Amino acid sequence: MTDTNSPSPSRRSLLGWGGAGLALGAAAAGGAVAMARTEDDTAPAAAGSAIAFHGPHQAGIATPVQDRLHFAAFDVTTDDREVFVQLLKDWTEAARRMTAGHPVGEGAYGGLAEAPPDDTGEALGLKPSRLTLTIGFGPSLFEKFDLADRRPEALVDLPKFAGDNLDKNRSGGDLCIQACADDPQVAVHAVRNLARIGFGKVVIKWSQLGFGKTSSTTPEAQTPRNLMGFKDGTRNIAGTETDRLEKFVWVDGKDGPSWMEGGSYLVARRIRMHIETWDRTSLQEQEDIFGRDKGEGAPVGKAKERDEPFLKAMKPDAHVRLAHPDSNHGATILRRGYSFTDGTDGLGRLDAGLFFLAFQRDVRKGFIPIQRSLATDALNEYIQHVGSALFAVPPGVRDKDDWWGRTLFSKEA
């Protein structure tokens, strides 16, 4: 494959080449029409409200956690490698514009009246809201496009864990897009427009909206709480802890394969909480289950949230004790989870819980041993894992000529 970065044609140039019929045909085919813009056009629209898109690592991992999430897993429907690579390039350009607070292509209005606009328009007038877009590739993608020999060893098929009750319609996917922002409409707009650009090439398999971040990568901020009312993420890796990020999150060159260097591995788990049962549980039992007090968040026997926990003071099946790195040979992950409520289950109970997101250097040394350790967790009586997926998150987009997945798909790379 030739690694070309030629910009997609605009509607006006299409009209110049062959008239309105050609432009309408391109729009009807679901292509990403008119994605090219000058470098100045993708500068942040509002100072302080946009997060840089370019860098050695993708944004949305170690960057400060935003308040809202729209996560979508896609299946690839095309078997044409060139078409899929062009989609990745078109997605990159759209992501570059949307994270800067600009509309996709020629925008939501003012273009050719006979064709759908390039942008859906619901984010017009809104700030970038710290939007980050993060892409990942699932194990099943490597069964396509002759990629089998490029699948990382760390991109394993997750084993079945104790208590799993996974819904195949909420699990897996060839690739994912994680959209995080402080405005839910900005996050939804981003996924909607990427799905629209991908029409005929990819299809959304499942998606999840999230609110109320349940972990933080900024330790100076107040630790957020999950739907059980407990602080979550007290000991999470901070975005400023470069040494811990290098050790536990970013893939190193010697980890293999080379195309993943600077990337990470993402585990996504939809965890249903039995809210009604939990709400009838005594405060003492709730605190014993977690191993922390509910008010301050201090570990058992300690006064402050960030005091070093004394694990042996906790019950043997306490969540914090079982999940702590000292109980898992040092295994550490970076969490970016969100709460969710998706109506009721038809029996009068809230369909609510935690959409768990965790990044790590190697899932075999991170999530898998930790989750196995949690097999005897007292919290399991009140939760159930109902959705699961694993993705290889490639390194960041370096500059305006780079694109998502280049290190995997470009033969020159």
Contents of the next structure:
Number of protein chains: 2
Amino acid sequence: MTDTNSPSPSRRSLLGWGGAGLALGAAAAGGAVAMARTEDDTAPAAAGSAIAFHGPHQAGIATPVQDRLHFAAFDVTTDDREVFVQLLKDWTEAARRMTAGHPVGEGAYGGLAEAPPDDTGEALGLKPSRLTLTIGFGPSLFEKFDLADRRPEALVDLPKFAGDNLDKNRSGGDLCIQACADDPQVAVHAVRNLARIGFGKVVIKWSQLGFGKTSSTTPEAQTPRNLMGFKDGTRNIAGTETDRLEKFVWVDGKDGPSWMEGGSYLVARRIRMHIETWDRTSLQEQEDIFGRDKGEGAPVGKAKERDEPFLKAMKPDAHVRLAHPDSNHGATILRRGYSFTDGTDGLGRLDAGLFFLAFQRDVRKGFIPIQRSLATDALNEYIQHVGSALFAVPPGVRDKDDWWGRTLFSKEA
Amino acid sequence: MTDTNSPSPSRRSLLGWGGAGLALGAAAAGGAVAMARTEDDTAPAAAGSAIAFHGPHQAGIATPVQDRLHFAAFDVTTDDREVFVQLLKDWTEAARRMTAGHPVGEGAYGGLAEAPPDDTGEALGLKPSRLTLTIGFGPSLFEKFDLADRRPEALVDLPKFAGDNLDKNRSGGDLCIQACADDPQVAVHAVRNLARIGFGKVVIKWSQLGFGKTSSTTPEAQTPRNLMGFKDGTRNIAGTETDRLEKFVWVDGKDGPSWMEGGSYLVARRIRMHIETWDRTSLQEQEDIFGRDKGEGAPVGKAKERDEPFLKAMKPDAHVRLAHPDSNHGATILRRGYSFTDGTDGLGRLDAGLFFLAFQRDVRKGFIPIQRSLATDALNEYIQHVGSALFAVPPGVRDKDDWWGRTLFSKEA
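What does the same protein look like in the form predicted together with a further copy of the same chain, given that the last one was the form predicted on its own?
And the full complex, kicking off with our chain again.
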């Protein structure tokens, strides 16, 4: 098999993604998944730095949290179910290649000069960087393609929460792609190439870059700090905690519907922080609000970050106290949020905060009760939720013949 | 000396930046630079990952390009020269600490509970990450503080170039801070804390995050790719090329004014790329436009990226040909640009491109002739300059008693 990282003009295929979707039209795109390709071609380009794409669950959930994020919500613009299904297959193949560190298509460059390159090229020569691509389906998708009766009960319309100030241009979406990688250029490249493959079928509704992870799913790691300078969510579910993953994250066969078995539900919330106000708050008040000390991250009265918190030692409106499972009938979520900074607003204030991402088996027993409990959170004076979305995250792609969403769209599933 | 990375409540100083600027007022801030501190306290927290702050030139110019950028342009809001000079001193001290991997102030956390923490905290526990902080002074600063007769001749008002579509909200600024680091959280933390120290004296006018470097100043390194998937500026000036730095980057004593000796001039241009259009362009056209092949980055007709280009083999409007020193009477600049992606515009297109940063001894012999030459660049169909700024970058801070801008503001200089 050719090394896709060296020029191989003779191997470039007319059926590559770029040529297919854009230069040759939808008919050719239909043949794209039939491209001859050996197993070697999708093997990791650099061992140890690629995350397996195939599995019972999608990667990017229990996977140790990567450093950077590019998240994109799409709206579907085609009303042709077959075209959309073909897109999901094309996306799957591209995701399979990119997560392994390969460019999209066989002839990313050095190939047929008359067609656009299959791959946009900015990740050529970069490592796989633990790229994961995770797809989710929003409630509005189920109003299309005769999917209404397949919408999961758990895929609710999120209620309005106290303090919400949601921008519809940063909320919702028929589907989403979460791209996480240790190199932001790899994550941005992935979203861009998926958007390109989807040209004329889907369009990006909104997107968000995250520059720093705020959660860890690795038990031994320190919890990273958010932009308020605090560790938060220190008892996050670790990717190795099979029991808690089964209990709180993965949809079970009896949860229904069957097509979601092995999947999860993703809540995305863009939480703007009033950074400048926060920075003028005394250390004592900051620590009271979180219910932790700022340096170590230990709960009030304790010495270490991971010490079991004594909730009654905290103020009644402390963040840790209100968010803790003991205050919410055991409600537990897997957090995977990222810090963002999107420049400066018209008043010279940083447009910065937390892009909150949480996975759970059922939002009605996860994010919703926790967020309701946080209605009295002392932190609310310093934050505002300005974007919101909920997605049903289907199970993983099992093997090279499987594709994203098959269990939803296949008649037999 | 205390380790500032462990809680040391007794050492927290009332004169720390946060307390000084915000809680205690300007009078206390005036005393902040007099804080007792030993040399140890500003030594790099982790050897090998901190860049020296002191030197004849500011770091962040010839320094090997770091992975990430946070760039902020400020406007001055105080009209009190002494207050502004004190701010420059306070900023210098904070920059000295942060580039060495220390938090701002002595008692960043664990300290006096009644005052805001000296440091916002989100970089606690992170490595210095080769952070550099580089200050520049814009033309408009010289309309203040009786500086008019000290404005360098070379600090011109940039002319309007063909195709410019400049947004005034992304252009200009009385001064700028370029923060580069291998960890974006470290760069963001630095700009945020400088903005915080400057509260009431300066305000951020605009800012830009860059997620991927597009230039290298390390001779052996591959040139990183821009978001068009191409290597560009491959014969960039390397940080080790003393001769070319002297000739093209550092202001000489006879260039004038004397306060700029050892400094440089920084051009910042926000260049939006029409990514989606570019991605639909054939490989041949892309390669013709740049004058390189996409895979290796070799000039037309050559085999390797660094092979000397034969300009006449390229189309007359090829980017490499028009930008090459041989087409511009030898004009040469040091490039330090970064790719940016700032979400999506209202049409679902990525707001992405190149945040171009170039340092030169004199823009009238550097950026201006090159950019004029690029008026006929074939690339212009796919890009648009939407932001622009020029700054005089003063010489380096020599030692712990020196401060940013001393040569400009001191009577004796």
